[in-house]
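As structure tokens, one chain now follows by itself in the form predicted alone.
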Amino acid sequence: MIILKLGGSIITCKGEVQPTLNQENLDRISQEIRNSQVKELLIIHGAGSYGHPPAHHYQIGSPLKDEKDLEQKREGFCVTHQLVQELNLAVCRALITAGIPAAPLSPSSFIHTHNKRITDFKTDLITEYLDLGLVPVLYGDVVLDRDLKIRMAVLSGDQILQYLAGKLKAERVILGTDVDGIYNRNPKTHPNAQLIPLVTPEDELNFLEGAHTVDVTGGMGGKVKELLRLAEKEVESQIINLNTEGLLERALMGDKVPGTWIKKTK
């Protein structure tokens, strides 16, 4: 089984204020996973321009304050959940059209957290789906969180990915991004920064910068510390560009493709 993320950078445009979908792009992407024909495959995308900025105007899993505060955070529950749902049904309908029969699951209906880490997720329902031959797509999401002093938190499609690939012994993982993978500083702003073709759990991290626009879940050093997370239960990772166009088609396959691998070398 492999597990595909396609980052929120990707299918939406996550500069703009207002949520707009990278529809050229996901069709592009649903296209190519459908003439990979890969046998067993299981989605997930972020938020993008459709989650982060609410999430962040709203404080989603800061501690609750007061009675006011709680309204607000209720109202801003209910904002964000609607608007990543509309993303998935959106990804969903773009990848049914390629002729990929997927199937789109709201993470806030069957998962919980504490402290903003999964706690609860009834994985059987993930393994149903695949059995069938479906496709499940999950995506970044407010979920409820058990921790008295938050109650509501953001979490991340990469927490999703790293908590599921471990449970179901994903064979790989893919993370789709905006860049070629992980660089020794941010490539949109240091035109000399150089792309590391391999990160381990043993190597120091100092160097990662968080993502150039609002993102709530940590950019893209949140990204590679889920990933690390993986690489120690012996799962690898690779993150490639989902610019370029048929980089994903080839990597599904198998095929050698330019990114950055992330996987325990001792």
Second form
Protein chains: 2
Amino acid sequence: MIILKLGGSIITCKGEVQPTLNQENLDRISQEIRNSQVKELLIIHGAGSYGHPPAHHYQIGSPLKDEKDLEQKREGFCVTHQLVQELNLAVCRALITAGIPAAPLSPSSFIHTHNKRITDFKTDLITEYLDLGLVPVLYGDVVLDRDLKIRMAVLSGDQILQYLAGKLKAERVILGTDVDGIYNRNPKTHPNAQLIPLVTPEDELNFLEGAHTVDVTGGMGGKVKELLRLAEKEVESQIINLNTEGLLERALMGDKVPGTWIKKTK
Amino acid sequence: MIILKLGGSIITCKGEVQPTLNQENLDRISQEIRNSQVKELLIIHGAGSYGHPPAHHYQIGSPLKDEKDLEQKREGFCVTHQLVQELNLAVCRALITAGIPAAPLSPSSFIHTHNKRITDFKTDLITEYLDLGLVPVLYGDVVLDRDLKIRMAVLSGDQILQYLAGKLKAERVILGTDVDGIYNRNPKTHPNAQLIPLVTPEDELNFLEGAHTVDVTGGMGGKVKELLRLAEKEVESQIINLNTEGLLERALMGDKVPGTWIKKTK
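Starting from the form predicted alone above, please write out the structure of the form predicted in complex with another copy of the chain.
First the chain shown before, then all remaining chains and molecules of the complex.
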């Protein structure tokens, strides 16, 4: 089974004040998935401009102050979930239109966290969806948290990805982002930055120690850390740029494509 | 805790070829709930013109014939779920707009059936939503079925209602429909039909034996049977007409309103 993560920056227009869909990307990506004829696929998408602004505005996940604050956060929980579910509906609509049997599983309906981390959740139903030939679609969401100091938390698509890929022993993870992969320094400020084709857990210490000076691409540090943990569990990942037409289709088919692999060396 | 069922015929325009929302009803009902200031509420809504036509078209729940049929039904599962989720999004949007902290729980994400019946599902998370002061919203949906002859089934809002009201020991159930309650004969064909204010489990045999001649209002027979089972478990229900302005608000506040009660006599 392949797990595909569709970054929020790919399916939405990040930085917009209003939640805005990147319908063009969504339709093309759906068509590429369809063309690849991949068997056994699970999709996780980010929340992008739908989820981040309200979750931030209502400070979901920060300690509860008083009854008034709880009331505000309750509202924030509902509003944020409503928006990410709107996004999920749009993602699934595009997938279904392209002929992919996409069936959403809503994280807040069956996952909770303890101090913002998943400790365990039942994956039986997800496995049954896969067995039936359906494509489960999960997403970054707000969930209930059992830490009584916060009670509600943001659960990122990346955390779901890491949990599921490990538990379901994914054959491969594809992290679809808006950059080509991991660079030895920030390509936005260093024109000579070079793409690193392979990162291994053995690199980890150097890589992360150097992360302050040898820049990793914006926001990618945390993701790489999670993927390195997966590599330790024998789950291979590749980071590719979903703004590049045709790349996802080829990656799903197993072709060699530009990007960064994160895996153990044999 | 009160469980409120919003019938599909109230929140959608049943009989329409295209899924059509009854936005006016939805806004008014949301406002009535808000005005009632009810504490601890759980809402379940039907699928109406969003769910019934596709579920019927794709024959979800009928025995699988072959691989081609499975493929068709997979598509039907996705399309039907997509539509009921659209409806759920609209219901929650109306509730949130009225100031109710509505948080949907998607049945297909955590409930499965065995030959079309719920045998068991975890309700911990629902209880946690309630404890936090949120209003969980569930709905009629398509779900995976563990009977290998069908594998997918329609799960009605009424079945969820019966299961949850019993398991969570609801204080009261309000079944909001488009009729005033149970009549001694079909009021559409018998102008002298009389509303029955109280049905008890002791009436059950006569009532159901007479159901062929003494008409119960269209489609109500099965619902009454389920509610009588709840009455046996000490859960009281009332059937009221949600097309009548203000009735729901008063019912939620505990006022005496026209309709039919289904409960044990003391």
